[in-house]
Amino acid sequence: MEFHTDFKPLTVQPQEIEERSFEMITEELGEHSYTAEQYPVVQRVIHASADFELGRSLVFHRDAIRAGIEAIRAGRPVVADVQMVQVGISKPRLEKFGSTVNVYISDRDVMEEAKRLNTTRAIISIRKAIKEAEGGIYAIGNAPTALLELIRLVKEGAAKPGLVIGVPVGFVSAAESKEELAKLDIPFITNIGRKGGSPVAVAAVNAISLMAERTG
């Protein structure tokens, strides 16, 4: 059976999709009060959600973006807390740099140490993580319990990450991690609320190292 339609797409070229859905973003969410740095950020997770008001939770420390850049380009590695994540990082910008993506939730003994303390493997994936990537981009867009550790390690001074990207999506604890996030005064991008989710976990890492790319 054939479906026919009189729609025809303004384009086809994802070149072209892409440039076209920016300037009907920049059009559409108007004046904004984030910086020329922090807007690329901003613009890619309304691209990857199409949700305005998800753009405009978004919450930067200070030094977010160059600390991103940097990290990037001094070859440290992004941490993600799920594949989902690590698959929709762009991975050949991050390996100019030496960079890799890694993700431990998955690991054997991670999940064996996960079992033995009735805990989440989230909860052990980022205790193997800071052992592994000091001065990386931890980017958690799934597990509030991931991003609960995190802050408690850096409070401790067991962690020391180059950003993290806190934006995790869900009703039990997801706005509370990233309120809990954005009280410390480390590099970090979050959100307001519980919206959040792996395409915005994404998105934020490939604008930054489109940023890094760009002033390399």
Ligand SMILES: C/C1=C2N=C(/C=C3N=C(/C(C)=C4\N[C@@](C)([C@@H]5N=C1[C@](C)(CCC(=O)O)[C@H]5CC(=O)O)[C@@](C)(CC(=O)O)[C@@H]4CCC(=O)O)[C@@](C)(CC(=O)O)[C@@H]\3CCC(=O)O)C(C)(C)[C@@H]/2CCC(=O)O
Given for the second form:
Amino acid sequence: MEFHTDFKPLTVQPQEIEERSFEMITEELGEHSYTAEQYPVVQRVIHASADFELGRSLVFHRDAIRAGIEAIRAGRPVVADVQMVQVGISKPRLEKFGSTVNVYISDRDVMEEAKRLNTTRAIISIRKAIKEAEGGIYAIGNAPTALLELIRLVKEGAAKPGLVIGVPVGFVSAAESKEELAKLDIPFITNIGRKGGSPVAVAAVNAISLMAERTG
Ligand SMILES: C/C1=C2N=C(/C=C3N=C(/C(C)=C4\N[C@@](C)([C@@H]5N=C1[C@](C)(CCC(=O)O)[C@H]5CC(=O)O)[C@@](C)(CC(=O)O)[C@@H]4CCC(=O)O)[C@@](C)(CC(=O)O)[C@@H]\3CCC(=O)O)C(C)(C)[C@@H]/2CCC(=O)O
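With the form predicted alone in hand, show me what the form predicted in complex with the named molecule looks like.
So here's everything in the complex, that chain up top.
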């Protein structure tokens, strides 16, 4: 195998790397039908995944961005389905508004209850979250059963999320759970198909918190 040790990066300035990436994304994406307020989410998702097909598969409820910004400015929590999402979300911007990132999936009571009921920790963690995080942003990048449970609770009137970012990746119920989310008339961001994942959920939250900060 041949190694190209003489390769020189375009730049080593962190800010320039990000700016150049965003320019490249805009050039390569070309025409699209996203609004000016939705586009930063699409751009950041492509930035995190280098996947234009995934970026183009994003679907927004008409109130999604406004609702997400309002939830953050009101200091409502962000609920992450798994630790990977919790870790990736940028905290300093949220903290300025008094918002936190909560994750329940590894709580002892959640693990015990899931075992007792022989169900997923993801489902039980959502049941716990709706009691503690009304009006919050739910960022689901991993667990389809978490998203399906949240949808069920919304339909029952038991959950009132500010915004649902539902982008689980995978094969069992992932695409189907997102199709169900897209049928709801509540603020949501989702995508069509199997693609998605924790970095996608993280990118969407971080794009919205940046907008909350810049317009705040
Ligand atoms: C369907 C699930 C998938 N998990 C994926 C990827 C990763 N999961 C990790 C870990 C450590 C955890 N995943 C669970 C959430 C676990 N994952 C599932 C479930 C089986 C079902 C969820 C659902 O369908 O809604 C889920 C089990 C459950 O909820 O009871 C986890 C709870 C499993 C466990 O340890 O009991 C656990 C959560 C840990 C935490 O956040 O505290 C990985 C880190 C495993 C790894 O790669 O080492 C990884 C994280 C990747 C990420 O970016 O989030 C998939 C691939 C998303 C998969 C769905 C794909 C599929 O099979 O269809």
